[in-house]
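Only one chain comes next, encoded as structure tokens, the form predicted on its own.
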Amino acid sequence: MQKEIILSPLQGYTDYVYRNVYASCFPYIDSFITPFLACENDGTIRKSKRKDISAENNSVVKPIAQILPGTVDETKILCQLLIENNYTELNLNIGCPFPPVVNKGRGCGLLTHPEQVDKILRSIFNNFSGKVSVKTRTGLNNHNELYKIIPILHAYPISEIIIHARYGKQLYKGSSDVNEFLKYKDLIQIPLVYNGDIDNHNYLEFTANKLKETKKIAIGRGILQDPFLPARIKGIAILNEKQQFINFITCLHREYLDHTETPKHAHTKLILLWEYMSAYLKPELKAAKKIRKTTNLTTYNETIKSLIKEHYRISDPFGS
């Protein structure tokens, strides 16, 4: 069974520039989810968030928009924004584990309040006519808290549920527990998508063994670390991999330069991505440190060229 693969969102990393460049360079991902949309304390939505979901910035690939409400009022505001931007599918985030989010009763903070999950889902289906999926974890404090949410989820026509197989208090520590996901797979009557720790180290064990019968998987950090991971999982032959990678990072450079306010902003975005992408080059820690030490796009370019020469033995990787 060939897996369908979703790009799971990472705040600050998988913005519209990254999504568009990836989709232009590689045909490996089946759907993309935006980093979450949330309301500020005064009910407004940041300009950068609006920009990330706008139609003009998503012409290459139309993503699924993820929302992170904590109240019914916030839900209405977020649904209205998606309607204004002609979205036909949204993803409800009740799984974000970060304390500032949880403390506001959003993300994983909702998993201990089933009645609030019910109110938010009711509001979504009253205010949004498109497809609705859910992203969650197995709980906030332990793996069992999702059990109380299952009857609520079954009460709505949810298209699918993405389960990151950690509980919130773990953040990203320890390992994602595939066996906990499989327990829920037997209890939930809605199609499930697995998320958590799928990378080059364990993708064969996860996708060919434990998740053999799971049709869809969502991957975030694993794809940032290796853009070819979805092709490897699907068994797609990768031709001219080195040159494809060089084309990818060159395109990212060009597009961030075009879509950020200043070269300094573009440089900041690129070195942020290389926190993960450096894992594609070995030794990854050495590469990451070199890139993070760059102070501008000129030194960044020279460092990238040097790393490509070192690892690929290509004398002039960018043809300049």
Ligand SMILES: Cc1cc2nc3c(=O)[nH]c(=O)nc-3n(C[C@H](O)[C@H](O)[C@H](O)COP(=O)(O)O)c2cc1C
The other form holds:
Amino acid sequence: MQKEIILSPLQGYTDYVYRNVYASCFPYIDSFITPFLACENDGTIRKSKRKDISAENNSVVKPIAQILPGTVDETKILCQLLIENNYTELNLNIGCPFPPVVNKGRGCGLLTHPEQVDKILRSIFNNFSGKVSVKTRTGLNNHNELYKIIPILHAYPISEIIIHARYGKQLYKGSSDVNEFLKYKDLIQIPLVYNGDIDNHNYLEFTANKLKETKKIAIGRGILQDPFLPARIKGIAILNEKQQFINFITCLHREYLDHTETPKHAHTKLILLWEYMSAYLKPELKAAKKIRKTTNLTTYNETIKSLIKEHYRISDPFGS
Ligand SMILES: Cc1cc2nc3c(=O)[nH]c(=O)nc-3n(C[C@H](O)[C@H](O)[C@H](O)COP(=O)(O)O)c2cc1C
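Okay, that's the form predicted on its own, but what's the structure of the form predicted in complex with the named molecule?
Full assembly next; the chain just shown is listed first.
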């Protein structure tokens, strides 16, 4: 079965620059979800968050906008922002496990309050006329808390539910449990999307074996680590991978420079991405460490050139 692949949101990484560059370089991902939008304490939404979902910054690929409300009032504010920006699809985050988020009754914090999930969903469907999907974990304290939410989810015309098969208290420890996902698949009547730990080393085990019957998957870190992973999963031939990878990182460089206030900001963004992207290069090159040590775009460029040269054994990777 040919899988459909969603880029799972990664706050701080898969911003509009990354999404646009990815989509203009590669045709491998079916849909993109933005990192979450949330309200500040006074009900406002940060400028950087508005920028990430604005129409002008999302002309290459229209993403699905993700919201992280904890109350009905926040839900209304976030839906209004999406309507103003002509969004026709939103994703409700009830899975974020970070303690500051959970303590505010958002993300995974909602999984122990079914009545609040109900109020938030009712408000979404009253205020937003587009498609609505949900992204969640299996619970906050254990894998069973999602069970209590199922009747509520079934009461609304939700298009699909993405399940990261960890519970919140695990944060990112242990592994995402496919069997827990499959248990929910038997109980939930809404199409389910699997998420968690699919990467370049294990994708065959997941796609050909554990998730053979699952049509749609969401991948976050695995795509940052290897931008060709969705093509490998779909069995799409990758022509001239070396040159495509070089184009991709060149384009990321150029676009971050264009879309950040100073070269220093662009440099900070790029070295952050390489914390994951370095996995694409040979481990012995210790790429992440070398890139992190660079202090500006000039030394960054020199380091990237020499890493690519060593990885691909080519004399002049950027042809300059
Ligand atoms: C740094 C970081 C930021 C994340 N930001 C978000 C987010 O904004 N919204 C969300 O639903 N999930 C977020 N996630 C969770 C991922 O989307 C995904 O569910 C999780 O990483 C498991 O999938 P993966 O193993 O394919 O990365 C984040 C994860 C990480 C590591």
